[in-house]
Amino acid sequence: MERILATYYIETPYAPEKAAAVLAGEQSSGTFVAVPGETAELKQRFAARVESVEVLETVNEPAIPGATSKDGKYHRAIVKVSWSIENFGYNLPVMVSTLQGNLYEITQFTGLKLMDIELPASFGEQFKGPAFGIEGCRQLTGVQGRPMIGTIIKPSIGLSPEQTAAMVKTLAEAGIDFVKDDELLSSSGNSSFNDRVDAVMNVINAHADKTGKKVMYAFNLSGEVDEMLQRYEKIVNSGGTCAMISINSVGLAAAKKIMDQRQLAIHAHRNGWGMLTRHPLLGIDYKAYQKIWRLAGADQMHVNGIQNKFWESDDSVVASIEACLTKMFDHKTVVPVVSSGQWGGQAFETYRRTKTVDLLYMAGGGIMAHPMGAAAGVVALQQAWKAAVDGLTLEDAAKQYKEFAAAVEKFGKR
């Protein structure tokens, strides 16, 4: 019978054999004591496996509140451990429950990440992937050879319709591929979801009657699964190509059933991800939840980027990218999104250490803040990426092209 693999970083007081095994009798047959009808045989057939664990450094403090060392050590370890998927076949939030559960949660840790998952083939099988992924996407916006290039409405909420309308106007003509809605924005006072889309899709639809360009919009559709129906099919009505959902206060189920409709790009935000990952010894690598929602369908999933606004070190967003372009099954593979505090100084150095224009390369401030305008933030962006992949320096790249000159003048100084 087929196995999932999964691979945590811990930290215990006791000897963290002892605690990987807890870890597996929690998360399967076992319980806190034996239990009658916990036979061998259930046992053999459903409990789950340690299957190595790798002792690391000690240190005299605790990550997190848990049980009390007795010598004022704590050991980390990399631990390994595995399921039969009888226990829980192709369903993604049991399974969940099982990898990612009250694991976290056992009093036996003073620290515990879920740092990989290892997939049978027959998952592969059984769930169909990303409907667009990287190659899907190109095709929706007509970019080929270069990252897309896309930007965030700001203000993140408080423009009418009309108003996000005009900005996308704007941005359509100066060459822009892909526009979102913000995260803070679904449906508001003075912005509903339906009025948007169509004032919006008009802009877009006109601009592609004209010059055969479509601009990927991605609207914000989170909220209850019926109301996201409505709305994925009001996109879709109105000739979009993408819609956004925020996967973590969504949902893994409720996300899934708006994925498997697979009209749209889906363009997965991971709004809420420090909360989950932040603390070295707590929570999920990206590495890990990638996979879950690539499982699940996402197309596009955000990655964080080189020299962003936020925690995420520079190290953490490449192994993010380079876990987003890894292969899985023969599913088409899962678009990056590079986003925070990005503008085109980043270019180079995000060229440098990944070597990939596949990316969608998502600058909010840096686009609609430009001091020439909307329009030359596009066109920045698109001249600081030619010129990191033709090897140029950012100031050479500035001496070349004025717009990006003007970008330097004004991000380069934060």
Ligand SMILES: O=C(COP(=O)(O)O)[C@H](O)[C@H](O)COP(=O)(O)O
The other form holds:
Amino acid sequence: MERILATYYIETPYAPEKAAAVLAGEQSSGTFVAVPGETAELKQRFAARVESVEVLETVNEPAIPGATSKDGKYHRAIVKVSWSIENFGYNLPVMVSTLQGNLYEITQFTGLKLMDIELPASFGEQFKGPAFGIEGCRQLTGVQGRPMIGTIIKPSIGLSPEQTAAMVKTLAEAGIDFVKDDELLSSSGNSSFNDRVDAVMNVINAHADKTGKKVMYAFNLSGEVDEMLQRYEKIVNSGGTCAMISINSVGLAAAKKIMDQRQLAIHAHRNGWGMLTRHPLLGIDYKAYQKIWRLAGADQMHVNGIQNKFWESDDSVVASIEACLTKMFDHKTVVPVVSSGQWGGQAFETYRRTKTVDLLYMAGGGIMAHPMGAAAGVVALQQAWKAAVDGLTLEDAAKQYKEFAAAVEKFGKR
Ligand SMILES: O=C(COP(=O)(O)O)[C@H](O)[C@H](O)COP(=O)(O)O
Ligand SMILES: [Mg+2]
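Mind giving me the form predicted together with this ligand, seeing as the form predicted on its own was just shown?
Complete assembly follows, chain above in first position.
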């Protein structure tokens, strides 16, 4: 029977092997005490197995609250645990409850992070993965050989559908590939979802009729399941190509229900992510996280950005981009969405470190607040990426391109 393998980074005041055994017991057939039904046969078939324990450093302070060490020492280790897929079948919520459930509450751990998951081959057949992925999104937007360039409508909340549509018109005329609602807006007092779809799609469809280029707009349909399905249909019927879901707040099964429709590219916004990963010894690493969402069917996934406005290091962002671009089964590959405080200046370092143009590169404030207007903001981003791929430095690019020079003047000196 196939098994699923999870890698954890742990910290414990006990022998790491002992703590790992507690984890394996608690997360499969065992509990805090032997129970009569837990026969040797049942255990043999259903118990989780500790596959390996690699002991790392010892520290003097616990990373998070848990059992107190008698000798004041806390041991860190990389632990691999496996489960038979018989335990949960092809059920993502139960898989997540097994790999990421009560184990975070086990007192024997003063730190625990799920680092990676190895999925058996049959998962590649049972789950279809992204419906569009990189190639599909490139076809929908008509962009080849460079990153898709996008923006987030800002102010995030407060604009009317007409104001949003007017902004989309300006951006489309400037050559933008992708626009999205902010995660804070789905249907608000002055911008109902349906009215916004009507106003924005009028602009996008008219622009597509005129130029042949259809801007991809990710409408944030996050809500209750029935409401999301209605909104999805509204986007499809209006000629839209993309829907956005706040995946953490909507939840795995509800988000997958939307992804399963497979008519629109799904922009997976990971807001709430900091809560799941910011502590180095708690939560889940992006490498494991993105695998779960690719199985569910996300086409585009946020990875933050180089020199971002948040806490994440460049190394972590680069690792996330690499994780997304790593092939999974024979599925389509998810598009890494670079965003957070981007304005074009970071294109050089992004390209230097990743050597890829298979990105959706987004700037909200970096486009909307461009000193020469949002249209010039789009142009500046295009220039920055062309220059980065051509091997120019930021300084050379600023000498060559006037819109990019204005962006450097405004954003480069913060
Ligand atoms: O609204 C923005 C960015 O706006 P701006 O371009 O004005 O900074 C996005 O929600 C975050 O980038 C998401 O971050 P992450 O990629 O970490 O999920
Ligand atoms: Mg946002």
